[in-house]
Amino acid sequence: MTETTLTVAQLTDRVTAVFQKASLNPQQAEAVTEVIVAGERDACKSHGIFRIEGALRTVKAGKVQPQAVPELVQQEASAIVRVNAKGGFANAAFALGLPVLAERARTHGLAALVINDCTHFSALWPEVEAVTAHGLAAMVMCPSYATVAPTGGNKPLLGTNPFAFGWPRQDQPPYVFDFATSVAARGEIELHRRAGKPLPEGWALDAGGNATTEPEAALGGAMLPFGGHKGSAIGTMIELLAGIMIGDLTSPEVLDFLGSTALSPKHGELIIAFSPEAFAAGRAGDPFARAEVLFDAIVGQGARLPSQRRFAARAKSDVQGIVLSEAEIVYLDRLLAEGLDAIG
C-alpha cells in the first residue's frame, strides 16, 4: 500500500481546507485543525484525522455553529474567566480565553477558564500543554454524552469524561497526562470496530447489561469506568464540576440534545491554572527544581513518565513528517472535494 509523507504544515493546510470547504469560518477551522494535526503528529490516531468526519457530521446536523465567533464575558479582576463559545467548537473559545486565564493565574495564584455552550472536540492535552507553556500547572476536564455505566449499574449515564493535568518543565516537554474516566476512549472502540478486532475483557456491556467484547455491541450498550468505583466517582465529580457547577449540560442532557452518539458532544469545559511560584511562596526550595527531583526518581526506577511516547513521536514527525496511508489520503481528498456532501 502506498504511503504519503506530509510535513506538519502541509497536513495543516489540507485539514484547514477541508473545514473551510465545510463552511467553518477561519477562527473555527484553524483551531479545530490544530488539534487534529497535533493528534497525527503525536501518533494519536484516535484523535487525528479520524475525527474529521464526526465534526463534519455535527455541522451537517446543525448541532454546532461553524461560523460562531466566541465571546469573552468580561469579569474584571475575577479569578474566573468565562468564554461563551456561541455554539461553536471549544477549541476556538479556548484560544480566546487562554491569554486572560494565564494573566489572571499569575495575578491571583490560580484562575479558572469556563467555556460554555461549546462542542467539544478531540483530546484535552493540547489545552493542558498550552497552559503549561505559560509556566503554569493545569487541570482540564469536561463531560461528554452518556455512554458509561456507573459501577454497579448497567446502562449509560456518565460520559467518558476526560481529565487532564500538566506541570511545566524547563527546556523539555511538560509532565502531562490525559485520560478518559472510562476504561478506554470511545474512539478506541470505534477503531476496534473498523479493524474487526474484539475488545479486551472488561471494557464494555451490551444493551442488555451483559459483558461483551464485540465493538458493535459495546457501541450500542455502555462502556465501563476505569478502576471500578474509583473511575465512577471521578467521572461523577467531572459531571458536577464541569457540567452543573459551570451551568452547562451533564452527559445525559447532552445525549438528549444530540439524540445520537455519532455527533460531537455539546457541553462546557473547565480549565484551572495554577502558579507554582505563588503557591510555594515563602517556603523553602524552588517548586520546579523539586519537581525535577521527583521526575528523576520515577525515571530512575525504570518507569516512564506519561506522554513520553507522544513527545518522541512529535520529535520524529517534526523532522521526518507525518506518514498517512493511501486510504487516509483518499479520505482527505474526498472530504475536500465534496465537503458536507461526503457525509452520509
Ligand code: PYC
The other form holds:
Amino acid sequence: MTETTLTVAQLTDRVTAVFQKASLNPQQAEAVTEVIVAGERDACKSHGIFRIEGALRTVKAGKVQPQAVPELVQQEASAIVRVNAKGGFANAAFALGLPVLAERARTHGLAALVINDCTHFSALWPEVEAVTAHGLAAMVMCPSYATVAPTGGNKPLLGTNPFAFGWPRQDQPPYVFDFATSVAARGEIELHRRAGKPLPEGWALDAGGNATTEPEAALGGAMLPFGGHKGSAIGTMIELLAGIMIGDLTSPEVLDFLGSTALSPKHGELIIAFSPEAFAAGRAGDPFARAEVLFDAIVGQGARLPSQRRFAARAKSDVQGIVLSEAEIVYLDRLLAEGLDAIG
Ligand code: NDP
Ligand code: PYC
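Next block, the form predicted in complex with pyrrole-2-carboxylate (PYC), ref. the form predicted on its own:
Up next: the whole complex, starting with the chain shown before.
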C-alpha cells in the first residue's frame, strides 16, 4: 500500500484547511487542528485525524458552534478561572484560559480552570503538557457520554471519562499520564471495528449484558471501567467534579442532548494547576529534585514512564515526518474537497 510522509507543518496546513472549509472560524480551526495533528505526530491514532469526521458530523448536526468565540468569565483574582466556550470546541477555550490559570496558580499556589459549554473530543495530554510548560503540575478531567457500565451493572451510564496528570521536569519532557477510566478509549473500539479485529477480553458487554469481543456488539452494548470498582469510582468522581460541581452536563445528560455517540460530546472540563514550590514551601528538599529521584527509581527497575512511547514517536515524527496511509490521504482530500457535504 502506498504511504505518504508529511511534515508536521504540512499536515497542519491540510487539517486547518479541512476545518476552515467546514466553516470553523480561524480560532476554532487552529486550536482543534493543533490537537489532532499532535495525536498523529505522537502516534496516538485514537485521537488523530480519524476524529475529524466526528467533529464535522457534530458541526453539521448543529451540536457545536463552529464560529464560537470563547469568553473569559471575569472573577477577579479568584483561584477559579472560568471560560465559557460558547458552544465551540474546548481547545480554543483552553487556549484562552491557560495564561490566566497559570498566573492564578502562581499567586494562590493552586487554581482551577473551568470550561463550560464546550465540545470535547480530544486527548487531554496536550492540555496537561501546556500547563506543565508553565512549571506547574496539573490534573485534567472531563465526562464524555454514557457508554460505560458501573462495576456490577450492565448498562451504559458513565462516560469513558479521561483523566490526565502532568509534572514539570527540567530540560526534559514532563511526566504525563492520560487515560480513559474505561478499560480502553471508545476510539480504540472504533479502530478495532474498522480494522476487523476482535477486542481483547474484558473490554465490553453486548446489549444483553454478556461479555463480548465483537467491536460492533461492544459499541451497541456497554464498555467496562478499568480496574473494576476502582475505575468505576474514579469515573463517578469525574462526573461529580467535572460535570455536576462545575454546573455542566453529566455523561447520561450528554447522551440525551446528542441522541447519538456518533457525534462529539458536549459538556464541561476541569483543569487544576498546582505550584509544587508553593506546596513544598518551608519543608525540606526541592520538590523537583525529589521527583527526579522517584522517576530514576522507576526507570531503574526497567519500567518505563508514561508518555515515553509518545515522546519517542514525537521525536521521530519531528525528524522523519508523519506517515499516512493511502486511505488516510484519500479521506483528507475528500473532506477538503467536499467540506460538510462529505458527511453522510
Ligand atoms: P492508553 O491505555 O493507551 O494509555 C494511557 C497512558 O498510559 C498513556 O499516558 C501511556 O503512555 C501510558 N502507558 C501505556 N502503557 C504503559 C506502560 N507499559 N508503562 C507506563 N505507561 C504506560 O490510553 P486510553 O486508551 O485509555 O486513552 C487514550 C486517549 O484517549 C487519552 O489520551 C485520553 O485523553 C483519550 N480520551 C479522551 C476522551 C474524551 O472524552 N475527550 C475520552 C476517553 C479517552 P504512552 O502514550 O507513552 O504509551
Ligand atoms: O475515545 O472514549 C473516547 C472518546 C470519547 C470522546 C472522545 N473520545
